[in-house]
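Below, in structure tokens: the form predicted on its own, a single chain.
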Amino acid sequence: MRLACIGTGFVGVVTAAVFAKLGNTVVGLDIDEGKIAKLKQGIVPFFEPGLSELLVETQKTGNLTFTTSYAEAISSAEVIFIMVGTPSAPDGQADLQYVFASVEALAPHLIDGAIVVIKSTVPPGTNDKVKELIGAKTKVSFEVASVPEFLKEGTAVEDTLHPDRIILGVELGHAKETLTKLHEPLTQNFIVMKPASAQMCKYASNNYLATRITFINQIADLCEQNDADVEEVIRGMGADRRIGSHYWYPGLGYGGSCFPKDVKEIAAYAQHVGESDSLFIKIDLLNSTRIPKLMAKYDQLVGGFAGKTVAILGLSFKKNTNDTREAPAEYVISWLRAHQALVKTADPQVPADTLDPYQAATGSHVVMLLVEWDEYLKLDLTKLASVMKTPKYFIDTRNQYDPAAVSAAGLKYQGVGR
């Protein structure tokens, strides 16, 4: 099929790059002049593992070509995908401006029949307002369609060529037939629904995701005031298969473009539509204060930051990503200096002081593991504490860690609800 992909952020990239692999001809479209010359080059402005492989190979079978021009992009297109950035205004609701600035600019250039699916996270009710501003400026016959995307950050090429399921949120036939027919080589587990309630299943699937987080942490909070632990606790209550093992992540709570955005947002909504009392509003409180009671909490233990040298080991929001955006530490080092410590960076792929943990750890009084990178699960502990400063912390964020083996190194080791 002829595909546009307008927007070409993390989701975008990826998506063109995916169906231009299955043997469409794709046109992603931006713009943005210095991202699509560099996305021409094979440049991918992000890291995403095997995603510049793809891009690379994808251009040079001529089936993905990137352009800042409508008309180029959408004048021939069947099938139209908006993926581009929807932030939380000032109320705490999503910001569709960039949405609809997107339509109306494609709109005069759609041909007869052609599809618009929203993949951007938007609420129910967008599809209304997206069919009002094309119709005023085209006469031809158009579908508008919800496809919500489920990628996670790390692994997004891989989800994208096997996903769970794909939500066809469709109106007509004409429009569920061509959809099905364009995911087929990538699943037979389609799921079709009104577009609204596509819309919701996307908001629903990051918070509930969010509050098994949130969950666990309260839990972890809970375990740390007698002798349990959350490890064993979570091992317990994933065997029973209602609950599962599956995604119990304590810590200092959920970060990345997503999930904080995401519970914002349906947080407004739910305040916006008379449910003051949403447990969404809770959540949200929850995980932004997660971080400075955490940090109070482990002022203590060191006998206060001040003065001490701090290793932080990890700048992403997750592992295999250079993805900033509501990391936890742009927080944790905010707070840190802001109480008289001096902070110290590793990571692989986001600038840092250094690359080497070790390095990044000499003369240090306190190591925090914030990020689970394969380079930071099999330290030498005995060298990390070798190269440390008394009183020599170890506080390991991610619970990677087995505390009698940190402890036997010779470091004082502190996780999260154990």
Ligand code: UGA
Contents of the next structure:
Amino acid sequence: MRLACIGTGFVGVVTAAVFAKLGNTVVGLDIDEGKIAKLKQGIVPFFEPGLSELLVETQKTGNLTFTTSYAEAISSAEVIFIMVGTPSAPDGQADLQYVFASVEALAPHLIDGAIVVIKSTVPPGTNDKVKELIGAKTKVSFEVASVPEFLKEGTAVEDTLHPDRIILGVELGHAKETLTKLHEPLTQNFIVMKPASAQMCKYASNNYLATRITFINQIADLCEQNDADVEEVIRGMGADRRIGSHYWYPGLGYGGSCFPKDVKEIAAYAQHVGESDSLFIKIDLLNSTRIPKLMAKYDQLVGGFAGKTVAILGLSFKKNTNDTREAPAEYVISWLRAHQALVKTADPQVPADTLDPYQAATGSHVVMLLVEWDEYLKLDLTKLASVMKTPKYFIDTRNQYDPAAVSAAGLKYQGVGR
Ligand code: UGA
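Now that the form predicted on its own has been shown, please provide the structure of the form predicted in complex with the ligand.
First the chain shown before, then all remaining chains and molecules of the complex.
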């Protein structure tokens, strides 16, 4: 099939490369000439395991090309995926300017029967506006569908090759058959629904997961008031098949470019439609206030951060990515600096001023593990203790270490909810 993929962020590049690998002819499009020049050379502008190899392979076969020209990308495409950013507007709702700009730019070049698929996260009802914008600029017949994306950064290629399901938000027409055929090599699990349901499904999934994380963080905070260990609680609760224990680690709250944005957007949407006591307003508030709340607690614990040196291990928002958007480190570091602490940092993929973990720990009074990079899971704790200064606190915000082993090495352990 001949495809055009508009937008070369995580979702755009991964989707383009995976469909090209499946044998489709794919043109990746972005208005950013610098990005396109790099992609043409096989350079991915971010760290994502397995993606560079896939990009090089699919460009070599000729299945994947890149351009900045709408005319070139759209004039032969049977299916066009829109995967541009939808940041939050100042009022918290989704800012759709990039979606609408790309729709207006592609419309004059559409071929008869083309399917425009919105993959960007957009509020229910957006397809009507998209249809109106396209219809004003072309006489050909076209369809607009919604196929939300569920890939995670750090496992994006794997998630795209093996999706749990493909949600097809389609109306009457041939989009259902065409999109099923296109995705069939990836899964047999298709769930067909109205476009608005598909869009709601994306928001609801991210908001459910964000709520689940917030829930366990709340339980963790209560565990700290007694002798309970939240990790044991998760094991016990997770054995109930209705609950499950996967994707359920407590910490400093959810970050990244999706959950904070999507919770804020659904909260703003709820306000907008008169649901002013929406749960999601509270979830957003709890997550935004979590880091300052925990930092105030750690401040007491270590006897005040002022004048102390703190080693931060992990600057990305989670492991296997160099994405620092809404990363805990961003907030933790500015909090520490505002409280007169000296900060040293380490990260295997985020370049700015980073050291190896032992160099970062040398002379530090406190080590804070913020990201569970594989490299940081087997630290030589005795060596760490030997280079640190008293009081030698090890704050494990991902609960990756055995508290007893950390204490035995001569460090003071603090996890989350244990
Ligand atoms: C998330 C969703 O998981 C994807 O399904 C979705 O496609 C994507 O957003 C999106 O909307 O584009 P992502 O932001 O890449 O993916 O990362 P996650 O692995 O889901 O983590 C999100 C945040 O939650 C991170 O800060 C992570 O540390 C935190 N988290 C996750 C927890 O604190 N506890 C958990 O148990 C899981």
